[in-house]
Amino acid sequence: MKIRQSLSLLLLLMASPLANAGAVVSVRTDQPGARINPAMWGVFFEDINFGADGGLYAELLKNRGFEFPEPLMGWIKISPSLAKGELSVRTDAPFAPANPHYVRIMSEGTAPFGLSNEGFRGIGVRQGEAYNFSAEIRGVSGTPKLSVRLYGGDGAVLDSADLQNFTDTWQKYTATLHPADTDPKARLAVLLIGKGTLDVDFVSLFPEHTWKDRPGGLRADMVQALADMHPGFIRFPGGCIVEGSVLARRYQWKNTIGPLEDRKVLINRWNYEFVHRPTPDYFQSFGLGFYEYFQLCEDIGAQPLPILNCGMACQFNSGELCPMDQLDVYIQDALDLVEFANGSATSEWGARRAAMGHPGPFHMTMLGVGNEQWGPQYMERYARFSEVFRVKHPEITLVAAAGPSPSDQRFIYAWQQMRSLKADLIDEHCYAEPRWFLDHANRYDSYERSGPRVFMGEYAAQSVATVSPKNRNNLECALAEAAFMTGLERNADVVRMASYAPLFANTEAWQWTPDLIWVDSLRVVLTPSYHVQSLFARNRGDRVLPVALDSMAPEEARRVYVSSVLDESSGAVILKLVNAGPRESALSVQLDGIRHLTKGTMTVIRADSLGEVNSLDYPDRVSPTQSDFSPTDAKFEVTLPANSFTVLRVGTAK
């Protein structure tokens, strides 16, 4: 299968087909266009699918302060039958005031009394790894033991534990346990040998290993798939959650740093939101939180682009509103995160961030206010959040909504008031069908060239339908955000950021499909949709390289999109190439104003059927491919491979 490079950013309409072999493209080498930000291509990370707690953010134990509403919910007692002893859920002198309720195991020293915990749909463990078990515990009577047990799902002993020498005051106490094999559906138990009483809280376990090995840290293996997209902006902490099914229920960054056992539990919209999925085990125990996210950009480095709630509750659920008279609240909130990030550490939130290990600033430049929020409500708020920034942080650029839908009058209204009240960004989001997004590649190229600057903050093919549990994140999808994200690319004048939503789904526990990456306990899956988003972050490129196209052959069943940037560091002329079409499509490129060619490389992904997917069990079916492409003169023929999208990088000599 060849595949030839054609490189530029249509000036031109390309999302038009180009038909057979008469088909020819023209890159302007030498007339390069609009710069590229260097933040265009990124990733929204939204908790929802199990995204932080079970997912990004390593602890093992759900529910491990017995915070949760139900507060033994993803524990089970463990009560065998020559076993006497007692449970109870207590608040008297706790061990964390913000997380107050701690379990009180009493035990007759019959046989083993305690706990056990499921995990987030099992825990999984890898044979040859460390875990580290910590908890609070304080004595209360007696001079039992703890044994701590980790069971494998088939109920065989993993390995196991024995803590003792409690005091009357709370102390935390730690074991290591190694595995003696790979489990996925593994469960811990805490386990009283003895007679007497123990209080126990802040039960945990975490794997030793995570992203930089740093204790109670991020899950390896899902941070280095981020890692190696190299986006270059992380928006965070998500949409909806961001401002809550009611005002009391948003996302407040306050809460979410410090000491984890002062970040209180709340429940996540996601929990209750869809009928069809609902997870009542759903919460946010804040052990991923703005720090941690603040780190992980500059772990990876990408640019931060953290969202603030705005005074609005989600407008899909109860649209409650702060008074306007009472919005200072959230604006200082908004003041107060910039100095949390940016500010010397003698500020006061300087000071909290230098306290939590990071002295320098986080060099925050971005900030969203609001998620998808619309109408004149959203205006008036968002202007006065704008009327503050530009006076006391003219410096950060804030990034306004545009509602739910690319097109329809909520969406209309927005733009208009955004214009009069000059916006910096204004972010769209748009889930539709993939024909919608083949049918708008060429979107952005009636923009008006002044004004607001288009972050299409949220977009997704839908194979099915938008919220549909059938959706998959099949190659035909991929394809049309492929196509759709030419159109970005060669606007990128006036498109300054994209980034696909959502990020992170786990297999077991999801409420919406599809998403970019699935994981389950021990597993990452890599889907056709990720590997196009990181072939366009991976070639980004620095100038957007003008097309034409001349030959063009009537419409056909297969329909070529095409653009073409500038790598000025490598000189490499970079062609992105979509054929969403069941024939291969044969191309003549014409790279105007290149003299002399050097070896590049040729990246494809394909797959015989538009209906392919990759799985926990088949995790390569569609993946990139890649070979040396070096054609010998600056004229020359491809032939793009049915449903496939092509990247070639062309080696130029100065």
The other form holds:
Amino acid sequence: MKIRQSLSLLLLLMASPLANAGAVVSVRTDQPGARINPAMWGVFFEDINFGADGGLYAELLKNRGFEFPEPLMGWIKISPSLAKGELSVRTDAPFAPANPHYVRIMSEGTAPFGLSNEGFRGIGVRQGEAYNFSAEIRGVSGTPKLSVRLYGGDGAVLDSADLQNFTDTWQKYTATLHPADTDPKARLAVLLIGKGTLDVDFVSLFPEHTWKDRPGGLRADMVQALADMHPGFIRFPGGCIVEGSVLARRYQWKNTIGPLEDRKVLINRWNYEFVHRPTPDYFQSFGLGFYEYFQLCEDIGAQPLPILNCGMACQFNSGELCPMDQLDVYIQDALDLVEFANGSATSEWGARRAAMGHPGPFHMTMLGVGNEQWGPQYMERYARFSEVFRVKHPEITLVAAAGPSPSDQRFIYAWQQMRSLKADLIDEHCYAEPRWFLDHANRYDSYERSGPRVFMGEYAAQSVATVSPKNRNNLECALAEAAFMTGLERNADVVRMASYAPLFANTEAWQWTPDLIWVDSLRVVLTPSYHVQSLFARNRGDRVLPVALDSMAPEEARRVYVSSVLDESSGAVILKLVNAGPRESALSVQLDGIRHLTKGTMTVIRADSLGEVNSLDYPDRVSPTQSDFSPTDAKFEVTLPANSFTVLRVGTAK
Ligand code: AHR
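Could you switch over to the form predicted together with alpha-L-arabinofuranose, since the one displayed so far is the form predicted alone?
Complete assembly follows, chain above in first position.
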């Protein structure tokens, strides 16, 4: 996260001894309350908006194995006027039975002839970086060469390499390309030079520089944005994608591990979900599968929180049910996932993990049963999972669904049922206008303190309306979320985890807005909401501190929100202060129980207008600014700028 130093803000927010401020914020630093879950603030990943293919998964070619229902989608035939040749899609004697289609390129040799891939709305390449090409190739006749050419958006050749000496069996051929220029809209062509015929499959192009430089790995800049947030957990793989519009199209983790060519391509439900945002070229390659997911969690110190299908397809679509007498297949999948993640390297599924390069366990401790399910059919399916897991894996915390709304009849029914089923964690979802989040900052103050705990598993303020394509990731939404999060934090005994949703969106291929992080083929934009999430996670603290707000005018109480935590290792008292309105707010802060103050910091996110957003061209319009903050007395005054979120870390010595 970029944090700018700003003298002007320092002056604006300068701490001074208590003078004539209005409202008083008292923090009982000597009465630490609930322990905050180290995994409190996490992220929700779903392959929506080109989040995986075309996003986090760094493969640059779309439909690399010709497995889309239109096998040449994403490809075009390159046949200059002098060329004489034929392209055909075949399935006989394929390279990989799970991905049976391949192309046969036959050329008379009169001119280069072949096909070119458009990438995911263009291939993003950088001058000075290397790109690894690979393809499975089988020679059929003649001795042609295969020219691999990277073209810029303007048609200029950025680099090329020739492959030759093909045999009559499938073999992997590789080349490294070094583009002469940076281009967000490059294309990759494979062209036969000379007379002959070749079979070609699994054509792939990856940046050499991926996250941790793993070959075939994840996009480094996108993972870095996640790592910088310090998320406590990663929920994966969604989202409705878990459910599928019908059960045959549900997410099945076993189809996402092992050699890439064994992972069957599946249509992505977001391909056709929204008539107003159709994305006909959206498919799941599962190159980012469950192994890569666990590895990502390990890399960035986040706990895994897989969500699996519970025998129900999306209830907004078919609502197809797996009959109860066939549910064991789904339960067994869940048990096998625990073994894949945690089992010894000699167990059946642990051995699969070890074969992929990770003999040790991934330490999975949580599992979601279904995504956004509701109704009696869900309760009976959840109950079966729960019975089995209580016996076989009591160490795994199960997450139960409560439907798509935070307050309707489906939600109330779910909570009643889940109480009697003694569920561990209930997954609440909420997409609503900013005012809802402000008005519900105290939602959990009155929740029962016994029984299931809350996982606020999907939430985001919607500037216009849920699923409106006009929603913007503006400051108003971010501040409303921050205000709501002060309430989650104050109630950390009840609310054990929370995640904003969705996480990623490609600016040229999204279905759902708002989203936490936007990308194009080369750039990453962090939204105001990202900065809020990140500041909460990086200033999580260990214990909730009681906060009292006095003498606040009613108008101010509708826009000013406060919470506080204690960071035990550093001794810092952390205050999160939201001013979601157009006037500044002068607060007198009183840290009861503090004797000695040391150096601290103040971090502020603000903008002149609540409508302000970050964009690819202006990525830092709303971003955190950090300055020193060292009050000399435990009573001090702070002025919160209009439209702002402030995190104060007050250093204390015991
Ligand atoms: O976050 C987008 C979608 O919203 C999720 O897939 C689903 O769980 C919810 O309805």
